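In C-alpha cells, one chain follows: the form predicted on its own.
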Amino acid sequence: MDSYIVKPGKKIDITDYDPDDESQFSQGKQAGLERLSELTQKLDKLQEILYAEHKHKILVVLQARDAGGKDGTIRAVLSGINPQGVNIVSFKVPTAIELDHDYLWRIHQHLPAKGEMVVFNRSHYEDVLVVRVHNLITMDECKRRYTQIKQFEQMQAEEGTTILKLFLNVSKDEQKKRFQERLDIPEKNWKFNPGDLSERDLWPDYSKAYEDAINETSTSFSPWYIIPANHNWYRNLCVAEILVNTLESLDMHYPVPTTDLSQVVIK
C-alpha cells in the first residue's frame, strides 16, 4: 500500500490520484472479496493481541466527501472484530459545550488507551476542511491550525499511538450515483439529506481544502493514505491491507502469566 502514502514534504495534486483505481490488486472483485475475508480474520486476531498485550495505541482517522464510504469501510473491514477494545467515534457538529474549548477537546476525550483501536469517522481535520470552504476561519488560522494540528498528532506518536489517517477519494460522478440510490432506494432514503447537494457544489472548494491539508500534515509519525474508493471492494481490500501490515510491524505477543499455569489444577 506504499503506493498510496503521501510522503513527508511531497505537495500532491490531489487530481493526480484515479478514484477508479484498481492497480495493487490485479486478479479482480471476487479474488480481492477472499482476501479481505482472509485479511479480516487476521485482523481479528491481531487485535485480539493488541487488547491482550495491553502496550500499543491505534488510532485510523477516516476522511471522506460526502457518500465516500465511512460506513461501509467500517463495517466490512472491522465487521468480524470483537468489538472489546475497539471504539468507533463519530464526530457530528459541535455541541454548545464543545464550542466553549478548543477545537482539539473534543478530540483528546477519544483518543485510544493502551490496548485499544479507536476509527474516527471523520475527525479534528473538519475544523481545517468544513470551516475552512465555509470561510469561518481565516487562511492565517487554518495554517495556524496545520501547526497545531501536527504537534497534536507527534505528542500523540511520540506517547506511543500509532496515527494512521485515510482518505478515501470518491470522484464527483461517483458521490452522484450513490446520491441518487439515497433518493431511489426507500432503504437509504434516511441517508439523504439534502443540505449535502449544496456541500456538493463547493467540490473544487473541498478539493483544495484537502490537498492543503493532507500536504501540510502528512508526517513520518502520521501519514496521509489516499485510498481509491469508487470499488467499493477495492477500498476495503486497500484499508484492511493497511490496518493488518501495521499492527503485523509492530511484533506484538500475547503477554506471558506472571504464575506457573503447569502447577494449576482445576478440580
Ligand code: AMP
Second form
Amino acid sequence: MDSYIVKPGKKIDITDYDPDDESQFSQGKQAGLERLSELTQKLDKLQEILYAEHKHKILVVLQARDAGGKDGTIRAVLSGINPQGVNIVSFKVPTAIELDHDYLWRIHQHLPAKGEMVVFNRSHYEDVLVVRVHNLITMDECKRRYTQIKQFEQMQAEEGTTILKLFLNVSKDEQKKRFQERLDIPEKNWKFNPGDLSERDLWPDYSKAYEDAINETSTSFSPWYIIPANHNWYRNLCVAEILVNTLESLDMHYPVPTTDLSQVVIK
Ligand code: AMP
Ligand code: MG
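For comparison with the form predicted on its own, produce the structure of the form predicted together with adenosine monophosphate (AMP).
Time for the whole complex; same chain goes first.
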C-alpha cells in the first residue's frame, strides 16, 4: 500500500491518482472480500493489545468529498472490532461555541489517549478545505493553517500518537452515480442533501484545496494516503491493510503481569 502514501516533500498532482485503480490486489473482488474479513479479525486482536498495553495512541483521519465513502469505510473496516475499542468522531459545521474558539479546539479534546484508537470522520482539514473553497479565510490564513496543523500533528506524534490520514478519492462520475442512487432508492433518500450539489459544482476548487492540503501536510510523522475509492471493496481493503500494517509495525505486547500469577490461588 506504500504506493498510495504521499511522500513528504513530494508535490503530487491529484489528477494523477486513478480512483478506479485496483493494482495492489490482483485476485479480484471475491478474494478481496475474503482478505478483508481476515484483516478485520486481525484488527480486533490488535486493538485488544493496543488497549491492554496502554502505550500507543492511534488517530485515523478520514477525508473525502460528499459520497466519497467515509461512512461505508468505517462500517466495513471496523466491523470486527469490539465496539468499546474504537471511538468515531464526526465533525460537522462548527457550532457557535466552536466558532468562538480556534479551529483546533474542538479537535484536541477528541484525540486518542493511551491505548485508544480514534477515527475522525472529517477533521481539522475541513478548515483548509470547505472553509478555503468558500473563501471564509484568505489564502494567507490558509497557508498559516497548514503550518499550524503540521506543528499540531508533530506535537501529537511526539507525545505518542500514530497518525494516519486517508483521502478517499472518488471520481466525479462515481459521485454522480452515488447521488443518483440517493434519489432513486427510497431507503437512501434520507442521505440526499441538495447542498451537496452546489459543492459538486465546485469540484475543481475542492481538487485544488485537497491537493494543496495534502502536499503541505504529508509528513513522516503524519502521512497522507490517497486511496482509490470508486470500488468499495478495494477501498475497504486498502484502508484495512494500512491500518493492520501500521498497528503491526508498533510491535505491541500484552503487559507482563506485575505479580507472579503462578502463586495466585483462587479460593
Ligand atoms: P456530513 O459529513 O455529510 O454529515 O456533513 C458535514 C458537513 O459539515 C459537511 O458539509 C462539511 O463540509 C461540514 N463541515 C465540517 N467541518 C466544517 C468546518 N470546520 N467548517 C465548515 N463546514 C464544516
Ligand atoms: Mg453529507
